Structures are given as C-alpha cells and as structure tokens.
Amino acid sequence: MTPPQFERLGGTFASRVTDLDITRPLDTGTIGALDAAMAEHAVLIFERTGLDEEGLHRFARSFGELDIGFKRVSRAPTRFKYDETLDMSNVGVDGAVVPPDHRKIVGNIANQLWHTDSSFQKPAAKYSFLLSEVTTSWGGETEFADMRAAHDRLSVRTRERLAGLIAEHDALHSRLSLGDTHYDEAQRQTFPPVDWPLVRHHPDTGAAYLYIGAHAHRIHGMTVPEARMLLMDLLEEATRAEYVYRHAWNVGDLIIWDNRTTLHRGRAFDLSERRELKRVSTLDEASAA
C-alpha cells in the first residue's frame, strides 16, 4: 500500500492526508504511520471520504477501544446503528431539525466552548473522529489549537507557576454554567470530577502540553477566583486566532485529533439549518491510572 502523504495547513500542526483510500480495510504498517504522523501533526484532514458509520467505526477501531463518553449522563435516545456513535447534529431521532428550546441545541452551542473531549473521565479521550454528512450554507467550521506551542509559548515564570498544579475537570462545568441544568443525581454522579495536572507530557515524544479546556473549572490549591482567572488566561493566550486552524467542512469530509495535545471549538451557524456530523473517540487508556 502506497505510504499516505501529509500536507501541512497550520502553522506548527494539523496536515491535509493525500494518497490513502481509507473506506477500505487499511494493513498494520499504514495505521502505524497514520498513528506516527498524529504524534507529529496533531490533527490529520481527511478530504471527501465518502465513509459511512460502518466505515468511520472500522477506522477508529483501527486506533483503540472506543469511548461511549457524554452519552452515559445525557442518556439521549440514538439514531445510529452503533452506541459509540455520538451525533453532532441539530437532528432529532425523527430525522427532522430540532427547534431552539431543544436540549440538542444545547450541545450545539456548548460544543463552540474550547474544550478536549472527555477529559472530564479517566480514561480520557485519545483520538476523536469527526465525519461531516450534511453542512450549512454558512459557519459551522471547526477550529483547532496545538497545546504543545501554547506551553512553548507560555514565559519561564508562567512556566514555574504552572509546575504541579493539578485542575479539577467535570463533564456539566460547561453545560451548567450554560443554563442546562436539567440533570438528576444519577446523572450528576456519573462522571464525578476528576483530576490533571495543568501540563502533562506526551507519552511517545516527551513534549509538554496544555491540558485546559471548558471542563477545567478549578486548581487545587487555589480560591475559586484565582483559579478561574488563571484558567482564562491560559485559554486566551493558547488559542489566539494567529495560532489556531479553521477547518470549513465539506461533506464527507473526516478530522482526526489528538485530544491530549490540541483544543478544538465549533463555530457558530444558523442552528434553524440542518447540520449533521458524527464523532467516535478512541480511549486514552494510558492515562486511566
């Protein structure tokens, strides 16, 4: 099989994959080289694919267990063929959009909060999947930023203060402090907070990395306010617009991202118009312990 080509589009991460048909069953040595180039490039772009959810599974599976994540608290009704199948959509099981009041919405808006899947649970997210089905007429792009320049970027004081300090991550931080508080006690109890240290290291490389995002809401060993204020600047400083890859979808389009070492937001569209994606993530199981 021919070795798959990687076309760089941000500034220090993030290439466009050339030359790789991956709607078919792909061998060891290939997977290994895509598994290689994420270590460098962080996020890989996958063109047009024309991959179905069998196909978006077969992939994934590729890369390690996958996660069921979010869907453990919001409990939500599936319209696809596989649990793990998370829908990114403003479509109801129905197959019709959904209107503004609805929770989905939520989740829409939500997801245009810097954030990295699931680290608010341990294992957290490795690998995201997201494939583009059906896009807007305007806005909906996704944006990405590599937390590894972040830390480089940060000053040797930022650097010593950041040393041990470990922040607390929980799954509804996010949806709460955006209104959506209809969660239960089982449901709260599903995810309880879990901890990370502020810069974490990549297992294969060794690089320093950001791990912040919109589950991050405290820092042991600091008030409330001092650790907020601390988490904001971080956030504002990683993700300056000259820093950050903005992916306009087209449809069938497939983004794989290393949740570890990236941030990623969505961008605002006419949430009236129907939009559909669908993500899978592989397990961290590195980071379990």
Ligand code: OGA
Second form
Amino acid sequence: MTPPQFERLGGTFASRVTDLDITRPLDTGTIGALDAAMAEHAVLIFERTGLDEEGLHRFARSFGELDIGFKRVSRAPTRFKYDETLDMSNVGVDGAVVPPDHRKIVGNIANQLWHTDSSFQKPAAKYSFLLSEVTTSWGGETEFADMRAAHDRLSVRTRERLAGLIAEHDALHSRLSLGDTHYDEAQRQTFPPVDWPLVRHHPDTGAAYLYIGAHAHRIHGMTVPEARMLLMDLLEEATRAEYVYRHAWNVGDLIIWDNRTTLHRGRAFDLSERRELKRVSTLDEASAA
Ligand code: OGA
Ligand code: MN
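What I would like now is the form predicted in complex with the named molecule, since the data block earlier showed the form predicted on its own; can you produce it?
And the full complex, kicking off with our chain again.
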C-alpha cells in the first residue's frame, strides 16, 4: 500500500488524510502509521469515506477494545447492529426526527459543551471515530481544540498552580448543568466520579496536555467555586476561536480524535432538521489505573 498523506488543517493539529481507502481491511503497517499519526496530529479527517457500520467497526477495532460510554446510564434502545455503535443523531428508533423535549436531545445538546469522551469513567475513551451520514443545512459542525498546545501556552505561574492538581469528573455534571435532572438513583450510581490529573502526559510522545472539559466539576483540595472558576478559565483560554479547528461535515466524512489530547464539541443546529452521525470509541486501557 502507498503510505497515506497528511495535510494539516488546524494550526498545531488536525490533518486531512488522503490516499487511503479505509473501507478495505488495512494491514498492520498502515494501522501503525495512522496510530503514529494520531500521536502527532491528534485529529485525523477522512473525507467522503463511504464507510458503513460494519466498516466503521472493523476500522476502529484495529485500534483497540470498544467503549459503551454513557449508554450504560441512558439505556437508550438502539437502531444499530452493534451495542458499541453510539447514536449521535436526533433520530428515534423508528427512524423519525425526535421532538426537542425527547430524552435523546439532551445528549445532542450536552455534546455542544467542550468535552472529552467518557472522561467520567476508567478507562476513559482513547480514540473516537465519528462518521457523518446525514448533514444539516446550517450549523451542526464539530469543533476541536488541541490540549497540548493549550498546555504549552500556559504561563509558568499557571503551570506551577496546576502541578499535582487532581480533578474529579462526573458523568451527569454536564447534563445536570443543562437542567436535565431526570436520573434515578441507579442511573446516578452507574458512574461513580473518577479522578484525573489536570495535566497529563501522552504515553508515547511525553507531551503534556490539559485534561479538562464538561465532565470535570471539582478539584481536590479546592473549594467548589474556586475549582469551577479555574476550570472555566482554563477551558476558555484553551478553546479560543483562533486555536480551534471547525469541521463542516460532508456525508461520509469520518473523523478520529484523540480524547486524551483534544477537546471537542458539536455546534448548534436546527433540532427539527435531521442530523445523523454514528460513533465508536476505543478504550484508553493504558491509563485505566
Ligand atoms: C461525539 C460528539 C459532537 C457532534 O460524537 O462524541 O461529541 O458534533 N459529537 O455530534
Ligand atoms: Mn463527544
């Protein structure tokens, strides 16, 4: 196989991959090259792939074990072949667009907060693979921000302040903050909060990155208001518009992002318009401890 080509779209990260047909089974050398590319680019964009659910699984599975994510709480019924296929659409099991007060829409809107997938569990998600199937006439883009670059822009004083700090991440925090409080005790117990250092390091490159986003809600040893303000300040600085890569979807586009080193969010769209994407994610088993 000819080696895939990478074309940088964002400032410090996010590249388009060309010269590679991911609908076919790939050899281990190619998977290894993409894995190495993820360590460098953190977000890879494959345009108009023609992938289906089967192909999406085969491709993602070559990078690791798959995550089930928030589905364990929502217990949402699926339209898909695999349990690990996460339905990021505004469409119900009957295939129709759901009304704005449907349970599912909370998830769509919570995804419009900057976040990293499954940081509320151990292991968290490593890579997410998001495949676009139906796009909207306006909005509905997905944005990404590089948390290595965000870390590197911090002042020495701020780095010193963050050293050794541990944040608590909670699955329901972003949803509760949107006024969605309809969770019973069993659902609340499904994901006990987990701790992650605010500053982590990529195991292969050693790069320092900020691990923040909508699931982080407390910092050990700090009052809640002080922690929330620090988290909000870090997030604001890390996601300044000039550092963000915004992707306007074509049908068939697939994006892989590294949930360790990037944050992402969906952008608003007209909820009455059909928007369909499927996601699968691998687990970050190396940092399960
Ligand atoms: C996701 C996600 C955002 C979007 O799939 O994990 O956050 O734009 N998606 O749908
Ligand atoms: Mn997400």
